[in-house]
Structure formats: structure tokens, C-alpha cells
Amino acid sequence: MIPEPIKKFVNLIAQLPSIGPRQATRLAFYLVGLGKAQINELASAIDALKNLRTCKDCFFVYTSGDALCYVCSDARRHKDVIMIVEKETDLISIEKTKKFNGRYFVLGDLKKNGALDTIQKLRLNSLKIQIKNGGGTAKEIILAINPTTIGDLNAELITRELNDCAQKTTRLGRGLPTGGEIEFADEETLSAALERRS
């Protein structure tokens, strides 16, 4: 009954975060209704994603031919102040505040079981090596981890992992509501949280 291209679309899209089979099916029929021109435009935008690169220092994505992303290659930023974020969208939200002039480090989605996965441990090891090669210790490592019970547990794990890597380790101030997510916080709340970090 359902055409094969829609079945294939639903199977692929339903694997994305926060989208289930029912919503993927609705999206498929919505896109069909838009017409070929807009479907081609969307397909082109998706195809362009394969050209993105991942920064070797912070693991953020970028498009230029440089070896580093725009933040890591900016000589005006403080290299010895590092903010660890969970997701790229967290980095974007904090960068919009224009209140942080250090560099970032994207750790990856933290699991709900309070344990770091293999990729996250490898990334943290990479950060340790960068800090060691940059002078031995960072001036400050800021943990921009969501203020939830699991976030607190993960922040403690990260702090232990990076124990000897910084003169001080801080967290964003609790201007962010407990249970909230950085990605959805407004710029004013993020600015206050950044200024009141502890």
C-alpha cells in the first residue's frame, strides 16, 4: 500500500533523534506534497553535509579547507581556557552570547548511565595531549554540561579524567534551570550562567 520510496525514507528518517516512524511517515507525505523542486533542494542540502569536516582539535564541524575550525584557528581566542560541551548545538548557543573568548571541545552526547563511552574517552585523551603540548596545564576548563542529575554525574567523571590538566575546573552557573538543556536556553540566560560559573 505504501510506495517503496516512502518506506525507505521512513526507515532512514525514523533513526534520527526525536523522530519516530509515525512522524517520519508524516514528513514523507508532506515532502511529496511540496513538489519536485523543493525535494531536489532538500536533497541537495542533505548531500552537501558530506562535505563538512571535523576539527582535529575541538571536534566541531566546519566547511573551509583549513586544518582547524574557525574557533580553533582564531589567534585572538584564549587557548588556555577550554569549554567542554556535549553537543555542537551547545557550542553554537554559547557562541551566540559573545561572552566566551576561549576555545571549545565537543565531547559528544553523554549517556544516561553515567559512564563515558570509548569515543568520549579517546576525545578526552586527545584533549589531555593538546593541553600537555600547549604548556602542561590549562588556565581553566569550563564544563558546560546540562544541569541534570546525570549531567552532574558526568561532570564529576570528566573532572576526575582531567584532574591534573587545569589550574581550575568550573561549571556554568546555575542560571540554567535544573533539568534544562543548553541548546534551548536563551542568550541572556547563557550569558548569566557563563558569568556566574563556579
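Rigid core here is just the name for the largest C-alpha set that superposes within 1.5 Å across the two forms. Shifts are known only where both forms have a C-alpha. Nothing here was measured: the structure is a model prediction, and the numbers come from that model. Residue numbers count along the first chain shown, from 1. Compared with the form predicted together with a further copy of the same chain:
- Residue displacement note: L190 has its CA displaced by at least 2 Å between the two forms (rigid core superposed).
- Remark: with the core as the superposition reference, the CA shift of N11 between the two forms stays below 2 Å.
- Taking only residues common to both forms and fitting on the rigid core, the CA shifts of 2 Å or more between the two forms cluster into a single run of 3 or more residues at 175-198.
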Second form
Protein chains: 2
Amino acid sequence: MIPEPIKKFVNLIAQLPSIGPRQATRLAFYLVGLGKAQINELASAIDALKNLRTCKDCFFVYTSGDALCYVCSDARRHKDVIMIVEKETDLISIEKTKKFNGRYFVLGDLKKNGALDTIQKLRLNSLKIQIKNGGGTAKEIILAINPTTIGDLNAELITRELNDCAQKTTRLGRGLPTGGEIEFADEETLSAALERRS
Amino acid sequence: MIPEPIKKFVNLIAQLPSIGPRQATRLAFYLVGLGKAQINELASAIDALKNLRTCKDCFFVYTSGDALCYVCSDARRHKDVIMIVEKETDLISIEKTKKFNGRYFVLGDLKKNGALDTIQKLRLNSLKIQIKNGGGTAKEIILAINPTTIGDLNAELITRELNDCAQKTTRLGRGLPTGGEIEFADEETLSAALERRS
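For comparison with the form predicted alone, produce the structure of the form predicted together with a further copy of the same chain.
Every chain and every other molecule in the complex is listed next, the one we just looked at coming first.
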């Protein structure tokens, strides 16, 4: 009933995070409707993702041909101030502020069970070795982990893992978000804003 | 900051229906993480969508090589009972019931402004010509349009367009959905269920 190419597309696409089989099926028919030229364009845009590599120092992506990602290969960035992020998209959000002049370290999505997975442990080990080779201790490690219960738990775990690796370990400040309204802020946020008033 | 292949991917993907730029960015990094083999598989699954054609009779898709879609090319299906659907996915849902032995006609997503667009008018014209060439009038035209206010409005428009094309024009029956609870049914549904009791 459903043509084979659509079935195959739906099976693959529905495996991607946050896309269900229904959305995948609608997408398939939508793409068929767009026609050859646009299908080609999309297929080659996906194919081009193969050209990306993961930076061996920070695990952010970069275009193959370069030796490291654009942050790690930038000599003006402080190598001894290291911001640990969960996701590449978190890194991008921080970079957009243009207020951070250190380097990053991408840890990967943190699990909800409050334990680091094997890849995350390997990555943290790699970070420890980098810090050791770079002079013994980093000046600062910033844990840019979401300010949630799970985030707090994971931040503690990571702090313990990186014990003795940095002169200080910090987290991003908590308080009222710009544009937020005091009336609607939750208790935790208000308490943090009070404690950290400036 | 963001590598070029990711930017390009995000730009294209974010144009697809119901995918925003944030989801597209996350998808991009997810795909890079999957690695070459799976990126290849996805790119070629999308490329294979080019092999699909739109049936000249009913506008459903079919694999090129065939002359018509699998419904229109099936001699056992009644050609003079025509079900008009909005979307290919509606057709698939109806086919899964295995209770319909006529043919289909895919009209395309109905607009919310209560007017048919140019493509829909062209398609309806093509249907009129098909009906004329097939013997003058169809036995029945079933409007499988969603039972919503907009759907009702559009069904009226289509009925007017197809005036004199069929011995009767019907819509799908309304009433309580199987598994539904009377307590939670809305008034319109309950009224319809009462009127159409059997």
C-alpha cells in the first residue's frame, strides 16, 4: 500500500530524536511533493554532514581539513579556563554571548539516572589528561550544566571526578532571567536571586 | 562558529513543516554523532524519494515504473465510487480498514480560509473530466474531509464544484468513536450519535 521508498524513509526518520512515525510519514509525502531538485538538495546537505569531525580536544564538531575545532585552534582563547557543556547547542548559545574567552569541553547528554555513561567517563578521562599535560591544574572549570535537580546531581558527580584538576570549579549564576517577572518566578529562583543580589 | 554543513542542513530542514530551527540544529549534531554509515543510509533514503511519481488519476504517489498508483491500477476496485481525501496519510488510514473498494482522489491540504487553491481547482477539474470520460456521472462521491468547522465549509465548496458529477455525495458518518466515553463526548458528537443511532 505504502510505496517502498516512503516506508524506508519513515523507518529511518522515525528513529531520530523527537520525530514520530506520523510526522515522518507526513514529511515523506511533503518531500515527494517538493520534487526532484529539492530532494537532491536535501539529500546532499545530509551527505555533507559526513565531512564533519569531532575535535579530539573538546569533542565539538569541525569541518574536516582543520586540525581542531575553531575554539581549540584559536591561540587567543585561554586554555586553562574550561567550560563543560552537555550539548553542542549549549556551546553555541554561550558563544553567541561573546563573553567567554576560554575553551569548551562537550560531555554529551547527561542521563536522568544520575550516573555518567561510559563515553562520558572516557571523555572526562581525556580532559584530565589534557589538563595534566597542560600544566597540572586548570585555572577554572565552569560547569555549564542546566540548573535542574538532575543537573545539580550530575554537576556534583563531575566535580568529584575532576577533583584536583582545577583551582576552582564554578557553575553558571542563578537568579531572575532578564525579562522575567518577580511575581511569576518560582521560589528556588527567587531564593537564588536574593542570595546572589548585587 | 557553526560549521557550514550544519548551517546548510539547518536552513533546509527548518523549512520543512513542523520542524523548527532548534530541532533542526539538534538533529544535525545527532546525525554527525551517528557517523558516516548512517548518514549515508539516510541521504540515500531521501534520494530514493525521487523515484516516486504522482498518479495522474488520483494524485496519490506510486513507484515509477508502474503506470498508475496501486489503487487506480487495480481492476477490482470500483472506479465509479470515488473517495476524496485531503492527504495521502488519510488515504492510508482508510486503506488500513480494508472496507473501501472504490478509488481515491487526493485533493491536498485544505486551506483555513474556506477557499480552494489553484492546484485544488485544477485537480477537481481533472476529476470532473475523468468522471465525464468514465460514463458521465459517478455512482457516489465520498468526501472524507475532517469533521471540523473548516472541513464542513470545504466539503460544501467541493460539493458545489462537483455538482452533477455524482448520483450522490456523502461524507463519513459522525458519532461516538469506538472506545470513547459518552461522559466526555462533546455536544456535537453526542447530537450526531443520537441522530444517527442504529
